[in-house]
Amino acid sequence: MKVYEKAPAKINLMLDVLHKRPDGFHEVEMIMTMVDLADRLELSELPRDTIIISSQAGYIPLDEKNLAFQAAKLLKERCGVERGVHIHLDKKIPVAAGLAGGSSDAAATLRGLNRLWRLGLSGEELQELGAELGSDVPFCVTGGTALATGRGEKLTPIASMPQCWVILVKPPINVSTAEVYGKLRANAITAHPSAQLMREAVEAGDFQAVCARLGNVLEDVTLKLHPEVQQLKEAMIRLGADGVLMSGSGPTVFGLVSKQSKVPRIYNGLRGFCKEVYAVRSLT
């Protein structure tokens, strides 16, 4: 028996950082959203006890670095599950990018193993399990639109983001999370993009607001590191995205469009900077 899973990237469309917790994680609120880039999984019952994963892409581990595997034996330990599964990862999402790939990949993973194997756990009880493998493992379970708290793992569902295009560019770089994260200094934060006004502006359908209140705290760091960031950005705005943020802790930067028409203008503008880029719809 086999299932598939369509596994997407997810950006954010505001993310803060509050302080830093005594157990070294960092408090955040964001707003998270997903977009039509997505790697698709085949997972398929083995005869045997043992988890195997394979892949088109050659860069990625296939072995127990691999949230996919670490989502599949984590189920098989909790749920006492003594059958074995092929998973067969289908990549599209570039890695090490702010796009929660890997996050997305182990989230595909629970939901579709729990089918496979008929487990009959509920959403709230994969985003458990979820949240046990990454911070952005319990959002990518269920999707959406909505607001993430604590490290991230803590979701409030809000109403779909406003349909239009996102433009996504990944320099060729990659970005440790663990090193931006352990250069901010939260408490020298002066200027903290607004949840609240960002879910205003989401619940509101106002495209233009979302624009405006774009907002990304590790942006400071990110930008530092790798200047080309910061240059993809301003390319961005110049060839006339309506809004621009870099996402996560990056080094991806993601555009807002709203008409068809400027698409293939800043589409091809930026592949004259990058061979990864992507032109995409939100998902509602």
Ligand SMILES: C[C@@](CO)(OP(=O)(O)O)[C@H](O)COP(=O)(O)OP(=O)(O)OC[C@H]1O[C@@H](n2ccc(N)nc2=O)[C@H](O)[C@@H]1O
Given for the second form:
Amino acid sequence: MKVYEKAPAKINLMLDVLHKRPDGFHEVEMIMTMVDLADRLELSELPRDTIIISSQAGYIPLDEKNLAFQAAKLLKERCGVERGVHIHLDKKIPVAAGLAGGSSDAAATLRGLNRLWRLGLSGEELQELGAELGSDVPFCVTGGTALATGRGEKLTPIASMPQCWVILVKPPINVSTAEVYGKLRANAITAHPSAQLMREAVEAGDFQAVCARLGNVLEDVTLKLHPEVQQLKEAMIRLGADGVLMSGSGPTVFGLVSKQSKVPRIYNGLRGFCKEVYAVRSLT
Ligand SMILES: C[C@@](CO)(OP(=O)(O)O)[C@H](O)COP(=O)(O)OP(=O)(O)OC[C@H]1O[C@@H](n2ccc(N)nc2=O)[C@H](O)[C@@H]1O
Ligand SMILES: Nc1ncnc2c1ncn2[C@@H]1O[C@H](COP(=O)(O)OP(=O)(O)O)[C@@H](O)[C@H]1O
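Same protein, different state: after the form predicted alone, show the form predicted in complex with the ligand.
Time for the whole complex; same chain goes first.
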């Protein structure tokens, strides 16, 4: 038997860091939403008790370092499953991009195996398991639009993001989430974006207010390390995006656009700078 799961990318409409915790993680406030750029997973039963990962993408680990492998192993251990699975990852989300591609694959593996193995776990139970794999995994389990607090694992669902186009541009540089948090001086942050104001804008369906309230304190670190990310932001604004921000720890920059007629100009303009540009819809 086989099951299929879609694993969409996330963007952070706002990301604030409150302080560094004694456990080394940072206490955050984020509003996250999914966009229609997704990996596709095919999960097939195997006759042997083993986990096999394959992918068309040559640039991700296919062993126990893969987050989908870790998700399957965790579920097998916790639920006492003695069955094997082959997980094929059709990667479309750029890797180490600030779009939670690996986290979304892990979340999709939890959802898919819950069905394949008829485990009957609730969404909440899958989120709790997901939190053991990474801070962004719980959000990816249920998706939608949510306020995330704690280290990112405490979720409050909110109304859907107003429908719009999302243009994503990923420069050819690698950014490590751990390095970006490591270089952040949380007590020196002067301008904190407001989760409350962003939540109100989303809940009012006020697209212009969402654009005006975008903010991410991790930009301070990543833009200093990689000035080309700032240049991409400026290009996106010049080309006419309504709101522009770096997603997560970067380096992907996203632009929100309400009018479809503006999309080709922005997309084609960015392709002059970068190979990896995507124009997708927000997911409701
Ligand atoms: C920045 C964000 C924003 O959504 O996303 P990405 O840019 O990675 O997509 C997340 O906070 C990333 O979540 P995720 O990628 O799951 O992080 P984890 O695997 O849990 O942690 C990786 C490392 O980042 C740091 N980390 C992560 C989360 C957090 N709240 N505080 C931290 O200090 C820790 O050093 C940790 O060792
Ligand atoms: N299924 C997966 N897809 C992508 N990357 C993965 C996966 N499993 C493990 N990784 C590793 O996780 C790291 C972060 O990848 P990703 O989740 O795409 O980025 P981000 O945390 O910036 O959103 C990469 O270094 C990659 O090698």
